[in-house]
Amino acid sequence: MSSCSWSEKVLQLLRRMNNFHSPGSSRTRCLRFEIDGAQVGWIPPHVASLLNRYSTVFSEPRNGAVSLLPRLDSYSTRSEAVDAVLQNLRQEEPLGCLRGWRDERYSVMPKYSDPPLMSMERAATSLFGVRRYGVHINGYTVSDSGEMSMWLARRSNTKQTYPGLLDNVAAGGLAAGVGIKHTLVKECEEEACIPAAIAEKACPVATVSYTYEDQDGVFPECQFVFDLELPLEFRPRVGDGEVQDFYLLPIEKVTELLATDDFKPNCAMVVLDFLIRHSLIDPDTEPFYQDFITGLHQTL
């Protein structure tokens, strides 16, 4: 694959993962989702029309926003009221995302450092454009001669999302009430059998942010990225069944794979960020260097 072709394919990936920012997206037609005056999401038009029937929970659209009613004035009352609506929609409406119900709750707040205002079923967050947070770990090795390789996971063919595609060595969403470091250690142990004593050496290095939309709604996401240099003799093992195999690949091969359809898209972005931070992509020779940087850090 030529350098130009590689660059263009990677740029296409970043544009796809940020298509909510693109001309022609639904953004101008979405309604802000607000709680107690703070915006916490974006409600697509087809979802806003469904919420009209739940007047004891949601306000009528006003000034471009839908709000939870003021009587829902605590974390628990908001969470319970919205969950009741979602359970009803799950039974009555053909919403594809709710068929992937996980019984896993995500926190809802304007930004990560804010106190959560409520929690919401993970599978439903795209209906409200609520920002989702996760942790991704770049597991890599450096040989005695200085050659870098990266461990990649192959997702199980039974995964609800992106089955069979390449993934980071470990990754997972941030469930309500669970911290970043705890999630990192847990996912390393569960997915790749990486002992806590090794996982805890992972270094926080960046965040990768993007917003895309598809038929299931709006997906604003932010991934907390960690680099973990693994011992040369260590080999990840399949743990909880979410992964079917692990591969240790030269960094040149990993770079090549980024421009294929074999990578889970947001994991490809995490690896791209790794390549940039480790000076494996040169701004003197990469024509889309600035576009890459921008595409990895798009926030609403």
The other form holds:
2 protein chains.
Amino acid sequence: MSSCSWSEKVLQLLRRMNNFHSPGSSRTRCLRFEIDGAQVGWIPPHVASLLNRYSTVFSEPRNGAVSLLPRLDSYSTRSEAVDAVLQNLRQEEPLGCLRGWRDERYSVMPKYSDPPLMSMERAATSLFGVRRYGVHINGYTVSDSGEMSMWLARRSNTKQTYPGLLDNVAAGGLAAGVGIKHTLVKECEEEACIPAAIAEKACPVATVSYTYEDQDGVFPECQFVFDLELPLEFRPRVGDGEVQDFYLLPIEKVTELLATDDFKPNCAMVVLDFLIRHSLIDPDTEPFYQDFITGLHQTL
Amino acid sequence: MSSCSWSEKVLQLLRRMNNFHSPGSSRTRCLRFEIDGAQVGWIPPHVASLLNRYSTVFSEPRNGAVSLLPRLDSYSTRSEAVDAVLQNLRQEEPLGCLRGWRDERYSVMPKYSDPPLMSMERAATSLFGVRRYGVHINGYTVSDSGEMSMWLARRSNTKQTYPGLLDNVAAGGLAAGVGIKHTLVKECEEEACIPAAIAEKACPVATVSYTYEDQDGVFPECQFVFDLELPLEFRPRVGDGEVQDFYLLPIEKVTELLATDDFKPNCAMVVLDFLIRHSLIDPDTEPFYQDFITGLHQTL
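Give me the form predicted in complex with a further copy of the same chain now, not the form predicted on its own.
First the chain shown before, then all remaining chains and molecules of the complex.
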């Protein structure tokens, strides 16, 4: 039994999800990943040593950075050259994350508001510390007497990442060139059988952003967060098999759960942001109120 | 006429309000202000040179820090010793911020969740880069047809700081030992004649936090933000003379105004946070959506 309070456990979760910027992280040993002089990611030391052999694609490390060679001067030439490297690494190297190859491309750019400079296989982004964007939906209900409940998904036990853990009612990554609301409607339909007529009522309310590192590399992530009040009689249903079950839980129970290991960590962050915005955490009694908020909204 | 878009002007506002962490700020020349080995602020170079003469209170600069002498080992001895220094500086030195002396004490502590180590006159906190906490209230109405409007205050022309600018319907600093909701109810009553029965319905929804510097020093600030839906027939009234007038404006007009110089900058930030939480900014069309959110919630 841990003697930590709920508040301390939540603070620890936020620290773990921002561990790339903690003392002792690999950050000082990472190389910047640059295209055309602009940083688009972080290359961890174990990846940098593998890239040496692809000298027609990547520069030698210089001033703490590895760059794509300038001859790769368009979106398509860059995307194809890096993809060829990744296909080769996938054959030759025991990189765990590449075993989860998805044939799904993410955009690579210095900031979200910049035009994409290339695209990259989703499963490889952590090797280059490339920012990943996604959308998460808080599906909730309010009873006639005003009591709030939230729908949570239990991830399938066969998911590559975080099998069997609690998740938001629907969520998904933003693939290259696809809009945020469009992705939301698609994920709601595919994962939870929420029809478009309901999903389109979801309200954009926040982003949650953080950077963590693990054995697969560096994960700077930004999730666009939507709230979706679901009709009381509506029940989400298992769609594409990414989810094994859905539960409707009183918000107090959800609050308890987010400080446990049963939650996929970034989904717990999305719920924490919901609790704060819906006045379910009291700044006069929660000593870490402001730490929670800054921990949820870190600059990438 | 500026050719900047609304988005760019809002981004510039957020950058100005976080200029202490920008390249070229005085940060690298500031000394840490420490009590008992813990940092509680930043001392700008022009202030550090004045503190040399108070060697019974402050240490010599060492390893980039100035400390209170260890013999000042309690809340009251520290508060009194620093207050005596400030009273002397107020007489002897042309420090603009001390002309705004308020006889209002703020708590000084490493983090909000820590016990206060001393208190300090509000007008002096920027000389020591001590964090300041406050509460801001978004007072808004929703018409029967669902149209949202917001009450804004116009600050009195005789206010020491930001005279004549637009402000939230009520706001105030958190004095030492006073609660957040308590301060909210008091400020609503004093500044806007909002009775406690209405003010108590305000909902805690966020913090907005930022650090800027100007000629008066360093301002790391955290505002606890509340939303208060006001009855359609209610009108705030000028109370203690800090405000000259109140306006009820359509939310579209408020949105326009927050990118102008007519708004007190931190109040514009509080309104921006409101617009995001109330889905009045669309992440599919606002390229700086995420930059807005991280700019509003910086770690202090």
